[in-house]
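Taking the form predicted on its own, here's one chain by itself in structure tokens.
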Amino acid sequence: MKLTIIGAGPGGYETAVKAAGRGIEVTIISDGPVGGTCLNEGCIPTKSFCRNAEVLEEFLRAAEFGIDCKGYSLDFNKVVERKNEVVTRLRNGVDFLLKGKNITLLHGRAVLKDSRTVVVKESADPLSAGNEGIEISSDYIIIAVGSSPSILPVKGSDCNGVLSSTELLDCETLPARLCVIGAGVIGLEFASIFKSFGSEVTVLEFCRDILPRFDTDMSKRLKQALVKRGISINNSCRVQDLSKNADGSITVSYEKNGNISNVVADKVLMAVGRHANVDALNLADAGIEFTGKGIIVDENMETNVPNIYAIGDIVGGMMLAHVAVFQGYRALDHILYSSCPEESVSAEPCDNIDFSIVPAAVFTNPEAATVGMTEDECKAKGLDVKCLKSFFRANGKAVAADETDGFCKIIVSGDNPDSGYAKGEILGCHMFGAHSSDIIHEIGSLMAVSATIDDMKGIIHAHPTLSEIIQAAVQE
């Protein structure tokens, strides 16, 4: 069997090296390097700002702890230097992968000719006349293209130095003022970095929240604890427009509660969302059915067309690594399903992956996570629940650590005997600390087995350790 994979992202390398391990010929196309947006320009630079953020903020607080530290400096080009060191190291061993057995790697770009047929072509234009690359035929194909930093249609959102998530991390030098338009995972997390880096940082968001599509009771807690670091977020907003000054900065008019304010910054990053790249193929030509929030896919990750699946950003949603991983593998377990002359075909999921429970994190400091449904959510549904809270500052860790600005909330079903939901079961868990993101997939285990809170009860957690604030919030 031969699959032919357009993207090399966390979604498209990993099927790409899972598929080869089931014996599939698998060619893997990327136009740029590999590793995607998530390893190259997202994920994982932006985390490697947040250490370098979390060990400057141990050295502001050193004293606290009886630790002399004065003296220290912040040397950004060297941030942006190890910065660049880990994706280079990281997709070093991308590029391993994909040298292995059953996989052949092309740089290019794709044009889709039919249902089993890409064409790979290194112009700029892959249409244009004279350009007429090399043609691969294979049994399936899974577009995996990913996403682009969405723009603010306002009057100066192309001025120089209104700059992309993207430009942000390759910017050469520390911005003094840092205006954020946006207060979503990507804006608070660089609105957290730049802060502990040194800069002034404003965060502008049109919604009433930060994190609109989270928990509204975490949210804010957490935008509590980011003003309370100095970051100043200013929700309810509508940025009118830009304007550059003669001084090199930029002046961000916005409008609230029918009140016209500015903010002067010398760098402004647009943190709106990002859109799926249904421009980066020839979609309507192939008749691949997709809307501006991304190819249209059934349960199975198949788009209309047989034989071809998409994965990943490019399908909207949840625009995540881990579930363009997993939009992976659920392609690749049909196809190979699918491709069993003894096996009847069926439109359900032939695995037991569980898209409904997936862990999200926000690296900003403190950190914040979530899994299941919100409280509001399960309102929405008619759902009786109940919810369970407890807070970092009656646990002993954090006190100890003097991490003790957090709270765990975890809901759960009450008496809905026609939901399909045991009583007690758990529904989500929504928290912000240190270490949410490490300590919520204890949550996504326990939901993934629909187990209740009586479950949850009886498990015993090591002391002291963070993870007892689950544990204080189910003995409520």
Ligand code: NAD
Contents of the next structure:
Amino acid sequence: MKLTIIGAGPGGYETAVKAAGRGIEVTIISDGPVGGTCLNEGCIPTKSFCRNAEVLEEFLRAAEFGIDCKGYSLDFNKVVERKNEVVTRLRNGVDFLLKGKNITLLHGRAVLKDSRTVVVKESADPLSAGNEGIEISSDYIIIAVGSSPSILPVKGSDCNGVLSSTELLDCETLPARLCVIGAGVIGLEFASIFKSFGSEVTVLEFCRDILPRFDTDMSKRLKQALVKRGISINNSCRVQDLSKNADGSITVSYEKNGNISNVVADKVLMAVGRHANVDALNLADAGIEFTGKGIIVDENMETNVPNIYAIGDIVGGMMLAHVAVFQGYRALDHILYSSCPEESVSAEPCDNIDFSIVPAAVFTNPEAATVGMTEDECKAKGLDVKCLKSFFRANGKAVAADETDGFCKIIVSGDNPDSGYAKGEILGCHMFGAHSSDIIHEIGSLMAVSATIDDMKGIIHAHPTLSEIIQAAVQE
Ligand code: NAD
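I have the form predicted on its own already, so could you send the form predicted in complex with ligand NAD?
Now the full complex is given, and it begins with the chain already shown.
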């Protein structure tokens, strides 16, 4: 069996590796370096910056721990250089992995010719006359071409110095003043990092709360923690326009409660969301249904054109690397299942992946994490719920480490006959505080087996650990 995967981000390359392991002949096509947004300009480079920020914060607080460190300077070029080294190392790892599995990697732009044929060309316009390209025929095609940063349709958003997250990662100098438009995941991660680096950071957010898709209780408390660190966060702001000043700075003008105010900054980060790269392929010509939000797929990630699947950011929804990977596994499972002559093609998903349990983390300082339904989502479904809370300030390990800013909220089902949820079943967890991004997985795992609060009460946690935060909430 032959499989062509368009896009070598985590969704594309992880699926390629798994497919090759199952004996499928795989070709993967990428118009950029392997690893996609996650590895080259998203999760990994930002985590490299996060680590610099963390080291710097520890250094600045060293005196509180009786360590006398006088004077410091941050070499921002070194920060970027280290980030590039981290990215290169991991990218080489992906290349090595693909080679080791005998996966054919083609560099170039791909477009769909028909339901079984992909044309790959090096030119920016793969269908231009005189550019024949290479035709790849296969039994199945998986589209995993990702997303791109969105830009606000306001005057001046193309000013020099208004950057996407990708561009800010390669900034040559540290901006003394950074204005971040959008308090979503990207905006807040960069706001937190650049605050640690020493920039004066102002965040402008359209919605009433930061991280609008997260639990409101959690996001309100996280906002307080970020403001305490000196980040200026303005909610309910509508950015009107941006303009370049004679000294090179940028003025961002915004409206709030009917009043117009300005923020002057040296760089502006535009972090107002990402959009699926639906223009990247000739989807309409190939008969593939899509909207502005992404390619339309069924629960097996198959498009309306049989044998063509789409996974990751290109299908919209939760634009997360780990979601893309598991969507790829789902598509592959379906391909393997439907290619068995004795099986029915219209099979239900034959794996145990549960896309309603997706942990997500925000790498601010302190970091935040979430899994399952928020309290508002539960209320919107008419569910009777109970919220159990605990605080990092009451956790021994957190106090010893002086990481007392943080909170954990576990949402459990009350009496909800006919809902499918047992009384006491865990429906979600929302937390912020040190190592939340690791701790959250305990709740995700318990949700996967429909555990209840009574099940949790009997699970011993080692002392002293931050994981006891979970036990503390349950024992309340
Ligand atoms: P997002 O949708 O998370 O946040 C965008 C924010 O911009 C929202 O809060 C929105 O209200 C705000 N906004 C929109 N228009 C605005 C305006 N005119 N003025 C002010 N604010 C405005 O998008 P993002 O932060 O750009 O991230 C894109 C995607 O990448 C998301 O799906 C995110 O989950 C994903 N991502 C995940 C991680 C992670 O898992 N750690 C990290 C980075 C990105």
